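One chain is shown next in structure tokens, namely the form predicted alone.
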Amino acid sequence: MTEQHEPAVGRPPDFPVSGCAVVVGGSGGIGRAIAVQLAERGCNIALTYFKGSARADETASLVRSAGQEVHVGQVDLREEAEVGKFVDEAAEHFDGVHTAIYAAGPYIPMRFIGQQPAAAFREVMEHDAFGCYHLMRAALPHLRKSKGSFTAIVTPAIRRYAVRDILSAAPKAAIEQLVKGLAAEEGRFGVRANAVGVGVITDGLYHALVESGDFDQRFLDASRQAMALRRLGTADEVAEGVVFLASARARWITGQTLMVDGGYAL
């Protein structure tokens, strides 16, 4: 096990000793960074993947290297029963779930609304918005028991729309409202819910979008100019915000969206 720092007098530990953190989308760049940082803070991890089994295994290896136990499962987030089964198995294996992280997101072809087929919009909504909803429903009974937290990845495009980005903005706007609803309804049980808006980063789907031409040099240069910090971010920088909101350090923060975007949404 990794060495744990003693909490300051009167302050609870960042995460409970028992139970686990469920990270949906643990094979992606952001999901991996989140899983590893949670493991470094003493959390056992249950992580899912959809297609990237090799990448999920790499994430699992990094979690074990941090001294924590890991449970890996292939889950289609569109299938409510699959999501529920995975979360329940993780709770049984680790004696509870104290943290649930929605870090999944399908590849999104960037097109103008007038050029996006309805089928593409429907598919992304099913994978993303419904996937998050299914995780919430599955995790909620366990989070009530642990007085835990739910954190979802969204996008700054819900504050400052970027053209051709409707397949990101629309489902993530729905997810942000799910997060607010969960926070408002479940706070009485001690459950917190927050979101993190992720700007353009050099990890995760970045490379696929560059290869497809959706992220060309003109787009990347414009993105940097649109950010107050004038640079792209990293998955590790996003994970720092997610892990903070999930931890007891943010125990009086709920229903909020933290933009980790270099100042894009200002």
Ligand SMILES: NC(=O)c1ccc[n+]([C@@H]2O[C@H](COP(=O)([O-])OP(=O)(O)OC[C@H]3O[C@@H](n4cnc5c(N)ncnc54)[C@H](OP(=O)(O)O)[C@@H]3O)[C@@H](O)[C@H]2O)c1
Contents of the next structure:
Amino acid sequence: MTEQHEPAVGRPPDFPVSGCAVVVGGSGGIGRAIAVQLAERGCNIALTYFKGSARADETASLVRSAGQEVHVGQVDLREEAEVGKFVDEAAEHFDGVHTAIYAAGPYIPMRFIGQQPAAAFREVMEHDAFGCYHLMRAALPHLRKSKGSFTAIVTPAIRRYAVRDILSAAPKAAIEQLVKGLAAEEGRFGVRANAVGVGVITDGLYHALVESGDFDQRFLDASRQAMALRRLGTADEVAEGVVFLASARARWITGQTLMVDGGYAL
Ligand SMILES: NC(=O)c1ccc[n+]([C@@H]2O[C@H](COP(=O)([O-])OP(=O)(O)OC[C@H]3O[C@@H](n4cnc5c(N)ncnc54)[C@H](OP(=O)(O)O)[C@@H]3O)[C@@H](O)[C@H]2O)c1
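Output the structure of the form predicted together with the ligand; the preceding block shows the form predicted alone.
Next comes the full complex, and the chain you just saw is listed first.
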């Protein structure tokens, strides 16, 4: 651990020195910011990508620049066996997993429910809700050993619905329930689970949504107006919330969803 992260006397360190943090979606905008901030706080990182190997390599080199070791793997989160293999390998490589972060999710076209074909709904549930479920199950035996934590990215649309956002809100509502379930069932083994609801930020999926026209000027202006703080956020600001909840600073917090959304879901 670096000097600036030495805990105050009597307080446990934010993260254990041994073991690693698994960040799925490490090639994405939010996953990258989380991986880098965890590395800055002394964690070794095991990160996954799906199709973006070059983006995963960029994240890996940022983790190394922060002075930590990194293990990178290609994983399709829809495949339970692939997820299990990656997490077990990461645990073996780093001698344990103390943190698991679900920061993945597919591109989601924004349409009204009446316009979304069932196939699109099925696909997003497989990538996103099942992806998180697979990670949770794969990480659990390791988190029990380390008394570690699980943190998942969700959306404020599960509190304040935004029209045309069903492909985000529906899987994330399932993910929030998985997180609550894990927290309730595994707390007795010292495992915590929380979620972070991400508002509209100018990183990650934002770029594809601007390019597709789903995030046009009208949408972005309306989003700002709907936020108490009247501005869009950044992946770095989201990562601050995730890293806090994952760390021992949040050691008596479990089963919660923290909205990092500029005050959208109020
Ligand atoms: N950005 C926002 O404004 C915002 C707001 C609310 C919620 N969120 C949620 O936050 C999460 C991360 O979003 P982001 O903005 O960081 O998006 P992003 O930059 O597009 O990253 C998405 C990540 O998910 C991975 N992924 C997608 N499908 C996968 C699969 N089947 N198996 C394994 N990995 C898969 C991608 O891998 P590859 O790139 O390697 O293919 C990438 O690492 C998503 O769940 C998103 O819905 C984002």
